[in-house]
Amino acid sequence: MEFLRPATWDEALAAKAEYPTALPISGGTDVMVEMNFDVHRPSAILDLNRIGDLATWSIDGDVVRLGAAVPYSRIIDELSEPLPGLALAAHTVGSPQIRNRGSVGGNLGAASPAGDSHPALLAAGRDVFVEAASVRGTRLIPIDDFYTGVKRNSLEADELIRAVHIPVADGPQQFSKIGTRNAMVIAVCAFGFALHPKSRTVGTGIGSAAPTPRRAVEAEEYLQGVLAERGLWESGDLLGSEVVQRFGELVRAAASPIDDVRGTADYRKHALAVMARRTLTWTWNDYSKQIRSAA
C-alpha cells in the first residue's frame, strides 16, 4: 500500500491525479474502522493532515466556508450561532475523541446515508455547495446533486473535497436523531429542519431512512404553503395541531427505509414522523418568540 503525505493543497491534488484510487484520510474515524475490519483495503492512502487550510473556516457575507477537515468539536464551539442545525448534529457524533477528529468533509466523502451531518446540510437550504477540486480546476456541487447512491457521491476520481459552503442561518434550526442507545451510536434515523424567513422557505433533511440522504420535498412545499396563506411568517401565530400532524405524515411518506440490524423500516417511518412533528414545534416556538420580541 502506498502512503502519500503531501505538504500543500497543490501537492495533494497532484497526488490524487496520479493515484486516483488513493483514499483520502484526515480524521480517519470512518477509514480506519473499515481498514481494521478489512472492509476496505485501498491501494494507496492520501494523508491530508499537513494541509492547514482544510481545518479553517470563514464567513463571507451570509455564507460560511467550512474547511473539509474542521472537526465537529470546533463546529460546536465556534459555529453554533451561524450554523445551529449543523452544530446540533455535531453534538450527536460519536465520543469526544471522534468529535475532535471527525469532520463534515469526511462525512461527505464517505456518503453514508447514516452520516449525521447530511440532514443538517440539506435542511440548511438549496444554496449549500460542496467545493470539489482537482488539477483540472474547482467546482461547486449543489448538495442535492452530491449524493448519488449508498455510500456514493458525485466526486470525480481525481477530485478532493476542499470545503462546504453553507448559508448563515436566518432562522431557528433543529436536529433530531434516534439510535439504539443514547450515545456513540449510528443513527437508526435522523431528521434536520430549518426555517428560512428571508426566503419564506423551510428546509428538511432525512438521514438513515433511504439509499441516500434526502429532503421531504412535499412536506416542505406543504408547510411553505400554509405559512404563506395564513400570514404566519409575519404573525408567528400557532400552527395548529393539524398542520404539525400533516407535516409529520408527509415526512414519513418521503422516506424509503429498509429493515436492518438497527431497526425496521416501519419503526424508522414512525420515528421520522415523530421527529418531524417535534422539530417543527421546537423551531416554530423559537421563531414565534423572535417575532414577539421584535414587535
Ligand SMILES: Cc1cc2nc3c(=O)[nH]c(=O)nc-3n(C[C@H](O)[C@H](O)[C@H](O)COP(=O)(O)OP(=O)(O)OC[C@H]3O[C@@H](n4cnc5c(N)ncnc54)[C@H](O)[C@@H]3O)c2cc1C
Contents of the next structure:
Amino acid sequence: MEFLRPATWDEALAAKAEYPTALPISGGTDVMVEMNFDVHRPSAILDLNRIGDLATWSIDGDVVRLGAAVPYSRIIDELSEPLPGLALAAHTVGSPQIRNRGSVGGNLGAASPAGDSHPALLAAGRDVFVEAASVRGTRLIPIDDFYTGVKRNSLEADELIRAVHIPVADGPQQFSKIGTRNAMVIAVCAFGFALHPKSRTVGTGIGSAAPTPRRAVEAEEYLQGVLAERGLWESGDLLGSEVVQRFGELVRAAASPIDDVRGTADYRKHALAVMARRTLTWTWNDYSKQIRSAA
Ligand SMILES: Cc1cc2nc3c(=O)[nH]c(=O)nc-3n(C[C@H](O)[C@H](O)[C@H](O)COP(=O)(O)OP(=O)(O)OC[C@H]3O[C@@H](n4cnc5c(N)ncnc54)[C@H](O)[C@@H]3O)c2cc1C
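Now the other one: the form predicted together with the named molecule, given that the block above is the form predicted on its own.
Full assembly next; the chain just shown is listed first.
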C-alpha cells in the first residue's frame, strides 16, 4: 500500500489526481476503523495531516469557512456562537478522544446517513456549501446536492474537501439525537433545527432515518407559511400546540427509515416527531425572549 504524505494543498491535489483511488485520511476515526475491520484495503492512503490550512477556520462577513480538518472539540470551544447547531451536534459525537481527532470534512467524506454534522449543516440553510477542489479547480457544492446515496457523496474521484461554508447563525438553533445509550453511540436518529429570522426561513435536517441525510421540506414550508401569515416573526407570540404538532407530523412524514439493530423504522419516525416538536419549542422560546427583550 502506498502512503502519500503531501506537505501542501497543491501537492495533495496533485497526488489525488495521480492516484484517484487513494483514500484520504484526516482524523482517521472512520478510516482506521474500516481498515482494521478490513472493510477497505485501498491501494494508497493520502494523509492530509501535514496541511495546516485544513485545520483553520475564519469568518468573512456572515459566513464561517470551516477547514475540513478542524476537529469537533475546537468547533465546540471556538465556534458555538456563530455555529450553535453544529457545535451542539459536535458535543454528541463519540468521546473526547474522537472529538479531538474527528472532523466535519471526515464526516462529509464518509457521508454516513448517521453522521451527526449533517442534520446541523442542512438546518443551517440552503447557503451551506462544501468547498471541493482538484487540480482542475475549485467548486462550491450546495449541501442539498452533496449527499447522493448511502455513504456516497458527489465528490469526483480526483477531488478533496477543503472547507465548508456555513452562514453565521442569525437565530436560535438546536440539535437532538437519540442513541441506545448516553455517549459513544451512533444515532438511532437525529434532528437539527434552525430559525433564520433575517430571511424569514427555517431549516431542518434529519439524520439516520433515510438513505441520506435530508431536510423535511414540507415541514419547513408549513412553518414558514404559519410564521409569515400570523406575523409571528415580528411578534414572537406563542406558536400554539396545533402548529407544533403539525410540524412534528410533517417531519415524521419526511423520513423513510429502516428497521435495523439500532431501532425500528416505527420507533425512528415516532422519535423524530418528538425531537421536531421539542427543538421547535426550545428555539421558538429563545426567539420569543429575544423579541420581548428587544421591545
Ligand atoms: C468510537 C467512535 C465513535 C464515533 N462516534 C460518532 C458519532 O457519535 N457521530 C458521528 O457522526 N460519527 C462518529 N464516529 C465516526 C467518525 O468519528 C466521524 O465520521 C468523523 O467525523 C470522521 O472524521 P475524521 O477526520 O476522523 O475522518 P477520517 O476517518 O479521516 O475520514 C473519513 C472519510 O472521509 C474521507 N475524507 C477525510 N478527509 C477528507 C477530505 N479532506 N476530502 C475528501 N475526503 C476526505 C476519508 O477518505 C474517509 O472516507 C465515531 C467513530 C468512532 C471510531
